[in-house]
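For reference, the chain that follows is the form predicted alone, supplied as structure tokens.
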Amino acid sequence: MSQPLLQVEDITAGFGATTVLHGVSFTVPAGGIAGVFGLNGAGKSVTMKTLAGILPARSGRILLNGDDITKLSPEKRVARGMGHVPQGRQVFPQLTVEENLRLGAYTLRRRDKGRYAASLDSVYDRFPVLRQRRSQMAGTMSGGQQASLSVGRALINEPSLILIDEPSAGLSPVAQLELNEVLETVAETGVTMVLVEQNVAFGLSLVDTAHLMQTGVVVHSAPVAELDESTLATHLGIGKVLQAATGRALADRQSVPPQRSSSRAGRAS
């Protein structure tokens, strides 16, 4: 069995005297999409900040491609192949689309300045709307367009792994569908993803494996094809209305067309 691209081993982290993560562990295979789900306060976003290096781990290890990156700065993690799409997208509103992308490519331009133009073209090819709006101020774009910009900004460094924190937050249903298509397109290129989502139904439509969190610990991990509504309700406290939405998402994923199913299986193997 091949080595996972990302290994998270017994991570603890927190703020000041407060410990939020109490030994988080999970792995993500190369080309896979892992989803981290939980109620507010479960530790999802703290997990993401710790993986990105924004918040230091107090104990445990984070390995990327077998290398221990636990003590590395966020910039050095980006140089090692990690991208980050932060919660709220956090584009620079007073800068143009292309200026946002250029800032995102900071480590790439330092490492190999000659690669920047080709990488920029690659992002524009993936996101035609960004090419069309390359001179537009990012703050004047729609939420869905800003989400595409935030993902493109993470991809411009040509990462092997991207961390995506609450991508659907604040988006309209139409924009969520557009974002789903964007992330599916990215996944088809073989980029590995870790997705944190409060919107469980949205997340389940994308991920291969779900890691369910409670009070700073992963309490259940399983391929989406093996999940059921009862397990989600037990670990996430999902009410009847949301349970219906997540049930539909599970049913859709468990009855996907053969071509899509085999594609996902290939990524997760």
Partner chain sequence: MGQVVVLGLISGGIYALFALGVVMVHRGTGVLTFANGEVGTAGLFLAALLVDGWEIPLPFMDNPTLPALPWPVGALAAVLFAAGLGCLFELLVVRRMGVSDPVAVAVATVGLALFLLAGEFQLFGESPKELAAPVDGTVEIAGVLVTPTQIAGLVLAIALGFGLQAVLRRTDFGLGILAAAQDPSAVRLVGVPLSRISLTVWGAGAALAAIASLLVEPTVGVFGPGYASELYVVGLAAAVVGGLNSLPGAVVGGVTLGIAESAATRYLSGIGLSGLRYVVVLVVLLAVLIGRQTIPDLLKRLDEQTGRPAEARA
Given for the second form:
Amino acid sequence: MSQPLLQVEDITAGFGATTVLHGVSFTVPAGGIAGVFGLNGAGKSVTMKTLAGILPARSGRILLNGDDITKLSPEKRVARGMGHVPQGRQVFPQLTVEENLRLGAYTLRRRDKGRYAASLDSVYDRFPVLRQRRSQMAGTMSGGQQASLSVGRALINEPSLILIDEPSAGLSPVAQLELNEVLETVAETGVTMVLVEQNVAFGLSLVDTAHLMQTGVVVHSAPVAELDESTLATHLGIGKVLQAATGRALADRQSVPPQRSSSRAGRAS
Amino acid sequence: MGQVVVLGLISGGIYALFALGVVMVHRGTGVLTFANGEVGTAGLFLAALLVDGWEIPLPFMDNPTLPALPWPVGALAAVLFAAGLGCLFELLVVRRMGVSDPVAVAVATVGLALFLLAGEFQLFGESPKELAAPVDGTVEIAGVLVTPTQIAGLVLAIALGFGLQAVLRRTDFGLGILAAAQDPSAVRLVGVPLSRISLTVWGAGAALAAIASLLVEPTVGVFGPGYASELYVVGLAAAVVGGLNSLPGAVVGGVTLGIAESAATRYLSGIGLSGLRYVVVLVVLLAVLIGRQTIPDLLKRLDEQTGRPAEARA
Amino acid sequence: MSRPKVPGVLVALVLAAVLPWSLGAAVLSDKNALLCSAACATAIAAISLNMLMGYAGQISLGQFAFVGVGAFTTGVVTSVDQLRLPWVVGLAAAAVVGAAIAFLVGLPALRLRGLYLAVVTVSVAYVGWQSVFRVEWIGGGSAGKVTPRPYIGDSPISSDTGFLTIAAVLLVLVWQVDVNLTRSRLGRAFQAIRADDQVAASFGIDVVRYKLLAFTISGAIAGIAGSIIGTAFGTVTAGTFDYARSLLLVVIVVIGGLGSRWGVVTAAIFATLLPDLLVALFGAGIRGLDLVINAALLMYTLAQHPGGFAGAVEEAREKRKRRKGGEPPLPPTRPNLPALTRPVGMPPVPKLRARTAVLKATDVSVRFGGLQAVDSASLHVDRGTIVGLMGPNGAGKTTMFNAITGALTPDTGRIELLGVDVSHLPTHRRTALGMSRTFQLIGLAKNQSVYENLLIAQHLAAPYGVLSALTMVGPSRFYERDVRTRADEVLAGLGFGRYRDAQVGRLSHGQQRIVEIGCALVTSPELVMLDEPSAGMSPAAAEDLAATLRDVRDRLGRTVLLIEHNVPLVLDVADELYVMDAGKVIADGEPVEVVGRPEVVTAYLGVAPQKQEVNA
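Moving from the form predicted alone to the form predicted in complex with its partner chain:
In what comes next, the whole complex appears, and the chain from above leads the way.
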């Protein structure tokens, strides 16, 4: 891999007198699925806001495809290939499913209106439930369906990078399962993803590289396969007691990769 | 009774047009503007100047005089001028206030209103100015003589109230405006520039105020500084009554206040109180605002007493 | 701090009374004296609006309606063909009627916020101007209302210089009332409400009462301003109190600097004198341009200097101070809490034996629309313990807190505090019993100083009436001394002495947390509820926090209920731990044991989806 798709270099950021991020750095290769994990207050969602451009970085650089996007507005970043699945899904409740998707393709339609129809079709193929409910108001759908819509709304713009913020928060276990399936589907497209999760176990089941945050810095980055439970517990700052549990989640995850990568390869061909 | 309704509909249409502008701005930015009445008046002054043949005061040279232009040209200029004022205010003031408290932006619009009002006094003085109606003639409906501009006001209000939303839904950017009220941050995250939405709605709100002012002015035929502000306050209330985010709601609110006003004028004129319009506005406003908050509470309490679960109602 | 301020007022009063007479007609013509009276009245009106908008944060775009009420009330009371009562009675009546009308307008304001209140007050301004003031017996019709000048003995004060004395004295008195207000529990309650209703209530402030008080007092002062205007000009019409005047007053207050007394008074005087100043400088053609200038200034102010003139001066002063002295050293994160006694102004905390329940919440349920936020949860907190409450985001912990403090009413359940059933009491009554709390997002008045916040937190410790507050005579002096002593003690204990006057909003997050904990302890309540105190703290500061919490339990002998995500911290300090998930209490008991339970682990770290099923 010549150049990472996303490079985050020593970002600091915060609100008012408070600095929350004290120099966050990590890189994501094209096609990679990176997870940013940490407990409440570690700076995960601030990292996400800074990547999106909603919160300005006070220092440091963010490179997308090698271009410095640190000073760009959120809209411009989207036009350059950044897609979002925001926290709480944030679909537009009083617009229909198809209107939500059309708005999601805002910058695509400005670039190349002809591609929209095909892109819409491919999202509908991937999420048949959205095609079924294309004229339904998004606000009236279930949590899991809204998650599909939120993901579809990001995908339709043909992004090179998708930022996914706390996807599992506020979802019932059943809906989480549904969401996991959705995200697996997205992973198959080969798009690069950055996932922020407080639910570490959920996150570990999806990503291939984990970046562990504590008090505003990334304290440890490693491929999931190389993580062991005590590193995870130490770097998340969750103490010894929870180690066992984290370990269990990790063991589950580490038994999966061969299976998933084969399924990924299998479906791609 | 018929008279009350006809008169109510006529003034209600104007209130509705003002209210539509209020709703546009609120939908796109979450802010209420108190300035658009005076923006409308400013538009009237420009239209009157153009229709009369404007002697443009220029320093250090002979004042050139424009030929008297037809009403539609003057009106178009007024609407464009108003839209420009709205956009300029957004660019120079609202944008610089950053992510700010909506109340602070509302206070800034107070500044704009006073700025225009004082400017009009300065330039044109207090004596009333005339702007003739574009079309002569009247039609009698239910014993009321109605002018074409009055009908145009009502028709336009209804058409815009129920059509604008559909029009907005057709374009991507319009969809962005509709979505902005629901979730401004998500709008940015799908790539729609929020700043352009803001600019557009400030311009559109001001243009609507100018249209309303142009259509109501021929009813009296003269105007002065502060003229449209006195009607705009009813439009503000109408927007609030209609729920602030709904374009059809604004029309319903405007017509409600129009009919309430004409009913009050008809049946309460005996008590010798002038300015009944504003008494009606205050009473309806309070009733709707307090009622909207109190009635759900009451229903909930009722449910508790009868032991019915709250969802059963929905 | 308790240095008597009376001499300053006396000097000002004497000046106000003597200066107009002594200047002589050469300096102060009758025309200029009249103008100065108008400036005094505008300044008083600005003080009244500043009280509402600057202190209490309640927007009013129709303040001149209350000024008009004052003018016409004085007219009706003193007019020769109406009541013919002495002018002083007219002045008093203006204040009373102004207060009464403002009280009525304040009633809907209790339920309305921000923009809605703005629309309602605009309508009020129009009703006054277009309707009420045009009633013949109130506004005198098109001829206007004639208000006679006050009499001394048998002769009226007919000269404008003479009346300026009265106007100036009234301005000084109103200024002093405003000073007293800001130094009393009243002004502090307003500031707390401006920051946040819920935060104010948590300090024991009856939000409804104080919002109404803000409107009422402001209305009375506006009435006084109106009385001066009506009498100074002799004849006023409805048009004197048109909507544009209300707007101009808003402009004045914002340009002067919301919340700054001298700022708004300066701006008011400047705005009143500006028209004639411009005419004197540039000739009569320029008349009217002052409004254009003022309105443009307002927009410029809001876009560039939201703090107004006073804010800009303050900023410049601070910048100079910073350049000279540099930043003061950081306060310690490990405060040495003083042993505080219950303030004399508050009911004593009932004596409970150790290990009896301070808080018993039974089967509490809260529903938000379709979400069951708290689902029949029960908590039991024993005296002299630290109890932790943990759970993932959205588990319902803060909602449970809000149900306990009364910030929201649970759908079902019973809350017992210190043996009293408080299920149906409002927050401020619960606080009075001996409870305090902090908020997830700092619950302080951020634009006030550290010291002011410590005073706000002692609202209930200074139970004196409105009159005593506004005059600063009687019980207010005693209680103010008491709460200030206590605030100084806590300030010293926190190690925040050098940050006494620092604006809370400018402190770091961790420092704000410590101030917040100080505020929660300053009235020495039995139960202290802390919502994520370690959020945003560095690991070292969080360790210090643990020691502080133990201090609260062991040295101060108080009880702590703690929402916390920092697991090591909770395990370190808690005697008992509750874990919530999806609204339910899923575990409670000895902390280390509880954290090891599988259901807790699952709730906290989540479950990995069953891969086999997904792929199948």
